[in-house]
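Only one chain is shown below, in structure tokens, and it's the form predicted on its own.
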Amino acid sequence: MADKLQATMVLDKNYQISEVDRRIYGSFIEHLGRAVYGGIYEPGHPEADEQGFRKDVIELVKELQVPIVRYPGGNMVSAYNWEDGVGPKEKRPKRLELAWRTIEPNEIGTNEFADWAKKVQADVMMAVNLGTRGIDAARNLVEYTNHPSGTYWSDLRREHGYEQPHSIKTWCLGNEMDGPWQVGQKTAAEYGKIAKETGKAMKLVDPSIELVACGSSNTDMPTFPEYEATTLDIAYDEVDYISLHQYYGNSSNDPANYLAKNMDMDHFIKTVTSTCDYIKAKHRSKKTINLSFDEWNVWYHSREQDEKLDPWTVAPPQLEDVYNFEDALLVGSMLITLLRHADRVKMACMAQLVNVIAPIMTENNGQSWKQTIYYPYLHASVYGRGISLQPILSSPKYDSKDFTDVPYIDSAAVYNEQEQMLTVFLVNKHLEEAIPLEVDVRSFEGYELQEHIVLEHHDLKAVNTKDTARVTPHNNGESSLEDGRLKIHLNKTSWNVIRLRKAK
């Protein structure tokens, strides 16, 4: 047994992936439970600043470095004015919203949303409506968002108090439009055409634009890929990328398996590229579809309670998945697997942000705190902007219910030229035993260890509460460089961060 559990790997800094487009750290704020009331929003409390947006929140959301934030939908958009959050906020209406049965009370909106983006030094990833409205709604919203003013839309914004445009260059034409529990669900050909229509205008506004059609749901989806295939057929030449979504749950309680799910992630992307090339082809076209991966994370934990809520209230407590260690394990074995996908995966999404299945969690009018899963996502986020390395990786496998021939470690690396940094990601999967890695580094010359996080606990069931961190990393990893081998203990189950720099 012992000999079996070794594992080497070459990192070389000429086998490049791609520069890793520093988007694939987003995440997603929906007008859904608490995410933005109480959530970023809650004007009562005693870290609110001015506008009732929680500071606290705010410099929690700036250590993790969000470069990009979806909003305002998720299902919640496909059933959404966008007019009714702009403008004095006395006068909003408030309305029923259809995706989560609650009620929205407008108070935040796209003027607000943008302000608070700015604050964590993100930027928007807007979403419009293609379920109950399409092309005049959306093309007015980028002429209020985007355009300097003399126009009525843009005119109104500055009236709003708003002079300089928002200028918001990322743009999703609807959300899930194949799922049939969304409003106004459409068909893969009238999506395409709705999509193609709306994005033609969009672009017309403003040509800087970038947009992301809908894919699948996910791949559970009868039509998938056949979805994506025939929306791109129709959509092509408007469109820059294509959106993945993807949950994973553990309610069988079976780790082995589940910590082996980001291999069905790794089958979906490669099975969205190849769909997408097939597309490329078909028109003969020059210009290469990428991918937008903006709606992943661990969601289960909360679906029986949330089948007890009662409808058409403010913000309730829907989503609030708490996440134990295991699921932090996961959520850095999909970050590692976005990291080996960089060269077609330009976007990604964690979701959510605050609250609903998020990172961040906060209590009304009470503290915040960070879950399992924020210190994976802040590591990768913080250390992984560069370029993506192809690991030489040979690991011991094993076998689970859904899956064959798993690694027991994932590695993805990311080599920082400019600050002359080699970041190395692994997760060791094994439920038992730690296993110890050798890592051929050679062709980085006069680099040094700096340091070996690790994230681990010997209870896969430990949550951080707001009274008690059980779950947070610690800089006692053990490894050692010596001539251009770096030897890495890898302890069971466990999330590691090694990070080496060129010696001054």
Contents of the next structure:
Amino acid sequence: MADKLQATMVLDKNYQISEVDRRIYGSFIEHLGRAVYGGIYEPGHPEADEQGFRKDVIELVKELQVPIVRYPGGNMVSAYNWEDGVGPKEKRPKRLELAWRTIEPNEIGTNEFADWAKKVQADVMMAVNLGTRGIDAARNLVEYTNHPSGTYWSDLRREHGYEQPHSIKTWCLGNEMDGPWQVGQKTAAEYGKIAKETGKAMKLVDPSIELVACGSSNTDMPTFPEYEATTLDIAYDEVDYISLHQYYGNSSNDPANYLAKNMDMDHFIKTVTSTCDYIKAKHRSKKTINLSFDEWNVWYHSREQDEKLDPWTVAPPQLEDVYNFEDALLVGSMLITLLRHADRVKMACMAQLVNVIAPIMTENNGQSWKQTIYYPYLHASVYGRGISLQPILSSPKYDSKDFTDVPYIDSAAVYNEQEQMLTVFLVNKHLEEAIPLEVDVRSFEGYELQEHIVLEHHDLKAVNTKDTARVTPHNNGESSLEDGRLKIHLNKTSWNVIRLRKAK
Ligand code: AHR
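Requested next: the structure of the form predicted together with alpha-L-arabinofuranose (AHR) (the form predicted on its own having been shown above).
Okay, now the whole complex, with that chain kicking things off.
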């Protein structure tokens, strides 16, 4: 008979990884598909506000407490002229959008997006075009958005109705410049040089900004991780973060292997961290480059149907993945991975936010709803603020097609000292069995169990649609706390959030 599955863990308030940078709960809106047009913006919709932004979507984004949103791309930014999107709307040109082969009407641009970001209480992470453009367009954009007044570009912004600068702090130097799909793809040496010079000029305009350099588009790129090393070798002094992107899928329908894929994410983060530190050592630098995981998610459901879409239309339904329950589990595990690297991952963006590979879906002229992946993102963003603790976990393991020694249980814990709360995030990846977990939380003396939230479903392929929310969390998780021992029953294939609060 097989041994009974069980797991143990120690959580101590002194085993600290790092303060969690709230920006790891960022997201992304690209001018792509129905993210902007029909997603955040739909004038004429019954929920549209005076600027045409959908209030139902604003409310859902606010519920997620998204701290920062990357904009306007993505692949789209590599052939984008930001000047097309400012000034009187009736004068803005319609353009061929080359990355996604659509028509871009430019009804939304920098100023409107900054307005929307304010409405959802998020900061903007702005990307500049280093595909077809370069230093000049980028430094002009920083002058337009961030300089108070008295110069050509800042006064133009004021003429456009924005007296106060937007003061955008975080800037991406291009997007996925290693990718052959990118307009203006560059070798690492070419990219390093343009990133360095563009970054230098942008910081001359506004020294308070922070810059993110592109790394590899994913771990399968043949130039990974040399691309990161060469780029940083050239641009080390000018940039502050290096970007990571990664999407996973389950096209071979192998759930055990699929749910293990955050191990690849973990490896990716460790490799990029080491690469940054190697270049730091090489430069005898005191500065540390941190990581911006500014595109991450599941993306595969919509790929086939996207190939059938006609080109050159406005806001076609591109990348509209309908997420199922197992996707939510992997997203939960990816969030756990980010938390466990809170010492180096300082920003991350779930890609994307509305309609396009997104937690939030909308129907044109209709309702909005929450996909399955909305929930782990919500729980991590709302409860995962504080100090990321190092769980000492002993979990049974399994092997899958691509991975060995996959712990059935993934865990991260966040201690919010101010609110005197401890939140534990756990995924049980076992496809058949519940696993009991006993956690030693004796260092949290006087704490009591507040709630145990669970996201689970008997069907891994269950989805939420506009009419039916099949996958939603409940608060009836089985756990108990006695004498510093937290006993948790982790149902098979489940996402769990356990919250302890200091008793009054
Ligand atoms: O998020 C969708 C696309 O994925 C982005 O435009 C690009 O950067 C990445 O390849």
